[in-house]
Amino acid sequence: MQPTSIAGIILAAGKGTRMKSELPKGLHRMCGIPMVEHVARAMKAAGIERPIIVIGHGGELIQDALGDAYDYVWQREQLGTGHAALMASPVLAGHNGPVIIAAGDTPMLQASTFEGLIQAHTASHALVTLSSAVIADPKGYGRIVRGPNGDPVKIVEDKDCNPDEKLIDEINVALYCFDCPTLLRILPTLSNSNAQGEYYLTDVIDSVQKEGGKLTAKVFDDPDVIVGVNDRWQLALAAKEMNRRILKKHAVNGVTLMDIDSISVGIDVEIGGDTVLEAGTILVGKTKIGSACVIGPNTKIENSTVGNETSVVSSYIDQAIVGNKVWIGPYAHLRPKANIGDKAKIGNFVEVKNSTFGVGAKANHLAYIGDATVGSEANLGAGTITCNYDGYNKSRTQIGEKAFVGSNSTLVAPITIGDGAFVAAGSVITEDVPSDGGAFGRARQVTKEGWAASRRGAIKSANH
């Protein structure tokens, strides 16, 4: 690392027993991404190029979820925050600049929080800069103990506080900036002689003070710095607040929100101006919505792209691409690799999977279109089904431009319906239909005069 760079450590090795989950605590999601990734992204946005994430329980899952944009170190035994920071020492070797340490369960931290801490640390020329806040009820938090000159001298964990220390209302918010060489020198000397039998990162501050090193504290009045997530209820409350911030950002940028209490938008979602989100809309993952769209009500779209001036009503779209001026729904389902061209229409109770619809193509009602290519301006009647799976293999259906497929038709793949071809309603089509050809794949109708009356008479006689 360069001497002038800023390093960062995120402590994410704990199991989080109060979450009551087999999933690592840091992997519980808020607004589309894991909690620990919120912290990591904020660090990167503040100029920390490669945050170091300390992992333990379920560490492989964290690595898989967050990818290779970060450095990872293992804490095989959870022996406290000081021990966790010590595990990052090999990665920090040779780093002479500041290092920030934050908890992986504080997802509300923002880049500005880290920037403020870095600025305070740099301006003070301190060896340690603490983050603190003054709150009315400090129970459960470590207390900041200040000396006669007003400088902080130590942090005492709540369980280790004496009666006088418990009255202190300035709390430690578990966010620090250290001079890296000082941190690396002191970490191996920490003792675990405390109520928890753990190595506390906070004891580094005590050691610096005893050596006569300079300490300072950055007092934050931003409530975000004290928002830690320890259980599912706290997760839900934090997620609600973050969602409101995301919605506000989009509203300020020109998106209309019809009901902010029922709309949920992930942190990575992009939405164009003049788009309207109706009640019950959920947008997650790497979703991109164009301008002047109407989405909802009661619609979920994930990891998909929707063009401009498109309406999606009461439907579910997953890993699909939708063009401009398209109508989707109500109750449509676009599954992965559905690609819907401009001005197409996917109507009520239509399911599309791994299929492409050309410009202006339509499937208005009650259809299943899987593994198919539908040409421009083709019209698929109600009840059209592509039989794409024979129990062993998937096969494709090709439907040409301006082809017409009548209602209640079954297209048995692999099959090709040519441009401008006509398939009669109620047909089972097992052979290719040439361009401009007509196919009638149904049994000939037989009509018998008086048959219904005779049948009723026979039934009546049998019942007597």
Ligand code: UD1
Contents of the next structure:
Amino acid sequence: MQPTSIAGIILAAGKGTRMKSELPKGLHRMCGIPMVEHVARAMKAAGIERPIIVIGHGGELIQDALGDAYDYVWQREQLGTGHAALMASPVLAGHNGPVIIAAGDTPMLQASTFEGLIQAHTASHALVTLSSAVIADPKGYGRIVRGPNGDPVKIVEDKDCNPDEKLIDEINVALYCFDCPTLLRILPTLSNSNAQGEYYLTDVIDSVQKEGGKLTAKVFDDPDVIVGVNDRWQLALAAKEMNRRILKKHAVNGVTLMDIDSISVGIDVEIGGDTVLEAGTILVGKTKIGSACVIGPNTKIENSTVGNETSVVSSYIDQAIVGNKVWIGPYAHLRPKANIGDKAKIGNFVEVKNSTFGVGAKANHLAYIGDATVGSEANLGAGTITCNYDGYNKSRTQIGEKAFVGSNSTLVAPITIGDGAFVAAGSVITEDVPSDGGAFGRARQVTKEGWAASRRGAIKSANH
Ligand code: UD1
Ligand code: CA
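Having seen the form predicted on its own, could you give me the form predicted together with the ligand?
Full complex below, order starting with the chain above.
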């Protein structure tokens, strides 16, 4: 670390008891990525090259999820936020610049929040710049106590507040900028004689004040940005707000949103201009949607790529690739490795898995196409089923260009239907069909004149 650059620490070792979860709190997801990753990304975006994340409870899981873009420090026993910061001291030794400390459970922080804090810290020449906000319901947060001259003098945790302090509505955001040597000097001196028996990072403020060091507070006036998540209701509220933030970004970039309350879009989703998202559209993970598409209503697309001018109606698409000017749905299911070519059509109640559809190929109704290659402009009739699994092995079906598979045909893989071939409706195909050939894999029909009338007569006389 450069001695004068800005260092960043994120505290994420706590269990998050109030989440009532097996998962460490920081790993609970919002809009596609863990809460703690939102904080880490915002820090990086503000120019802090390698944020240091303090991990403890479920630490390996956090490391696995966030990967090597960050540095990690262990806090084996969770003895409080002051103790957590102390664990990062060895990494900060020799660092003379400012160090920012944020909590892993304040996921709404943005790069601009960190930039605002850094500016305030630089301008005031303070040893500590803390972040505060005035909110309607301060319950649960640490309160900022200000002295006679208006400067902050200490932070009192909710559980340690006297009745007067409980009334203070200026709260500690748990986002600070410290002069690093001052922080490292004071951290080992903190005591844990408080309501929770923890070493509070907030007590550094009190110590600096008592030494006569300069303290200042940056007051943030956007309560949505500073919200802390301690339970799943707060998580749900924060996720809703984060989703609105993401939707707004896409709307401003030219995406039409038909119902912002029922559309949800993950943070890493890309959407082209003039695309319309209808009500109930859920876009997840690394999904990429082209321009001038109509997606929804009631559609979920996960980790998939969709081209331009494509429509997806009431369908589920997972790890698939869909081309340009494709029609999907309603009620289609594209499973992993479905690859649908331009101008193809996948209609209602069609399931496609690990299969490629060529340009303009069609399966308009009620089909299962698995482990198949479908040539361009081939037409698969209603009820076409690829029998790709014999109970032991998966086998492939090859369907040539412009082939026609009649309704309710069963294609028993491995099998090849040649280019331009014709499969009669109701066939069970167990042998390859050559190009331009016809295959009739069904029982021959027997028609008997007067048969139904004589049956009726026989039944009537038996009932007398
Ligand atoms: C903290 C602040 C409080 C502030 C609030 C804002 C303290 C003492 N209190 O309270 O003033 O208003 O955030 O949201 O700092 N952590 C560790 N190791 C520990 C304990 C906690 O890494 O031993 C981490 C947690 O994982 C969490 C963060 O520190 O990400 C904050 O801890 P939490 O217990 O949620 O503190 P709050 O009670 O919310
Ligand atoms: Ca918290």
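Positions refer to the first chain, counted from 1. Predicted model only: the values in this text are computed from it and were never measured. Basically, rigid core = biggest C-alpha set you can superpose within 1.5 Å across the two forms.
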### After fitting the core, Lys20 CA displacement of 2 Å or more between these two forms
no
